[in-house]
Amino acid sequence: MKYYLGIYGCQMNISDAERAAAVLEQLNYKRTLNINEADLILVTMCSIRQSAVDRIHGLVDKFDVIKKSKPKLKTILTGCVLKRDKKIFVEGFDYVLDIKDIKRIPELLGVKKTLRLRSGQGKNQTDYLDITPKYENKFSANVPIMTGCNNFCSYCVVPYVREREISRPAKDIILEIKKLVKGGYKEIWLLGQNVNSYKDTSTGSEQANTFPKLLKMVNNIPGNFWIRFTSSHPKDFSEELIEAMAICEKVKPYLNLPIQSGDDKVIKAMNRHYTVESYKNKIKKLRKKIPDIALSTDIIVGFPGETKTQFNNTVKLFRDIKYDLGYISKYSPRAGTTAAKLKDNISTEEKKRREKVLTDVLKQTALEKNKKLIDTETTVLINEPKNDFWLGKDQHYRTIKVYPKSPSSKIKIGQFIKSKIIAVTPFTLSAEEM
């Protein structure tokens, strides 16, 4: 029996998947690749953007032309889903499971299978997380330490699918961590939807694990390993987390830190709880403390009621912070917001024209700094092979091009390769091995 997976979203989305692929592993299917050979396809899906939606229901079309030729085949749906698109996917799905239920998965199937599990207790919808992860990668690994969200930004589904804050136990992440090391894994991402309030209670509320203390547990695992994390908050992003940062050696010097917007009035009609100065001198702070921490951001161009002037204050943060990397989208509304309520009423063209305007500024500033690095040397983690090139990431998060000192190189994929930096272009540089 074969099983097709189909990934849609963040990294939580991938080791959500990671986690249904282990149990329909444990039920002895095989991965395929080919969705045209699979016996059973599982689909994560993303709910944070309508056109994310859209193209599941695209997916639902070629089910039907896939079980003409096999009418056994079977699908399920999980990940992030909102109550109202469950009720259209069961049609076009034969299973749609919220992603702590992943493990009825084999009562769904009718097979008596007692799932292999790290410590499940089954009190909460972090005990899907006990599952052991068929990870998708061999050296880079996702490792969730939340699940959920507080916050309802006016945009966001997020707290709607993944319901509110509950953080893993401490113990768990590190016992989780460590046997990654062991097997040879050379970078953790520490992943939540907001791991800066991250709380372990599991030892009692005076004695509470923090994200802060949680860094200094991982950075305390032997290994030569880099340790990475997201998604912050700039509410909940504080000195403490800073001071932890800094001093831990293998948390690499790279943060998104998603401001969003830069006009006050619209980060508080997004519901965000900071102020443009505020979120300035967190960035001060952090540099002060890692001056070469590389910075990356995420903003939402044409929010409705954004005017030209709001914008512009966005484009002023983006000249002042000078961002090594910006994740730009343009506002759509997502049915199930706040903000849906609201008239989305800046057209396509001047959303594109503003993505454009926040584009060319960050390809400038961008390339300023990079321009800076030629014939400076850096570690790469490489990712994959190219033809003449292999392709990785630094500790600064910084996409590079790495070519052999010679053909009878032995680079390898998961390995670290000390390179000298000989050209640059805003979001790419190009190195030679050292």
Contents of the next structure:
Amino acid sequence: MKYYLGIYGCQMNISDAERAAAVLEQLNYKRTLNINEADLILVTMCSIRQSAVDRIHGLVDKFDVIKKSKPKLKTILTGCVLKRDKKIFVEGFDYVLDIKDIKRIPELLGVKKTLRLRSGQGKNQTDYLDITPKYENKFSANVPIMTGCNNFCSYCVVPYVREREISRPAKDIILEIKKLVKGGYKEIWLLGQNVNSYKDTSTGSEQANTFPKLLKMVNNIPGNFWIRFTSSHPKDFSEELIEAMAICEKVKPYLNLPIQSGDDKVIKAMNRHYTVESYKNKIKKLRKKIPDIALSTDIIVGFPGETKTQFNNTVKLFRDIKYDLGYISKYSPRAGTTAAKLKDNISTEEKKRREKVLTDVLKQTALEKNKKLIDTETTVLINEPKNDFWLGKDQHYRTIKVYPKSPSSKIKIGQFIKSKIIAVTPFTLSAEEM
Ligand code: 5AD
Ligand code: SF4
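Next up, the form predicted in complex with 5'-deoxyadenosine (5AD) in place of the form predicted on its own?
Time for the whole complex; same chain goes first.
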């Protein structure tokens, strides 16, 4: 029996799929990359924007075609599914399952099997995080440290689809990472909707493990590996965390700190609880401690009522901060969120225009910064072979094309390669193996 994974979202979604895959493998299903060959299709979906939901509707249409030659095909939908969409998708899928219920897959499929999946000692709601995953990648692993979100940003569905924040016990996280490092993993991503509010109260002691403490614990694991994390909420981005990032040598100098808008009124309407000034102050402190840190942010353009002047404040912020990367989204109204009560009054055309203006500024500032890197050295973690170069990311999470120094070069996937930067564009750098 073969299963196909359809992964349609962020890193947390990949991580969810990795745990669901582990359950299927215990039931003796084997992975196939060819959807037409599958006896079971498992999809982890995203609901952040309507476009993500629409893609799943497109997929359901495909199932009907596949079922003609595979009448016994079973389909499971999980990941981030809105309540109202569950009602719609039960039509297209055989099973729609909350991610925390993936241990019920054997029961759904009518298979009697006691799963042996435990990696830690989890006994409660984070139980599904305690499943030893079948990792997608052999050298870079996603390790969830918490799930859910308590913030209720006015535009966002995450608190509705993933419920409240629950942190995973630090000892389980450390156990998982130790195994990964022993197995040769070179990059560990600590994942959560808001890693800064990580709080492990399972220790029973008065002092709960916070995110800065967890970073230090992970940093103390022996081995040659990089630590990254996502996502951070600026309101909870503390000096203690800056301090921890600065002293932990394995935590690499890259940070995604989503500001969403460069205008205080819009930030307030988004229910984000910080100001442009407080955000900039945090960046200033961070750059003082880690001068070469690379920065990225998330922005929503065309939030209800966003005026041209308010948008221009975001443009100003981009010029000011000089981000290295940016994830810019056009506002998508989501039923059930508080912003959905506001009129989505910015046209798609105008949202597209604002997206392009910001992207152009980002390209300019990123290029200016990258030009200064020519002739400098960097270390690249290789993740993909191409025709005459290797693709990878460096410490700063920059995308680097590495050209081998000779035909006998021994570059391989999952290796750190010392390289010298020889040419740059806004988002890709070329380097020579040293
Ligand atoms: N519309 C557009 N973008 C959104 N995001 C979250 N919700 C919405 C929405 N309703 C973006 C935010 C967040 C990223 C993961 O997705 O920028 O940081
Ligand atoms: Fe959504 Fe805000 Fe929570 Fe991030 S912090 S997941 S944007 S509600």
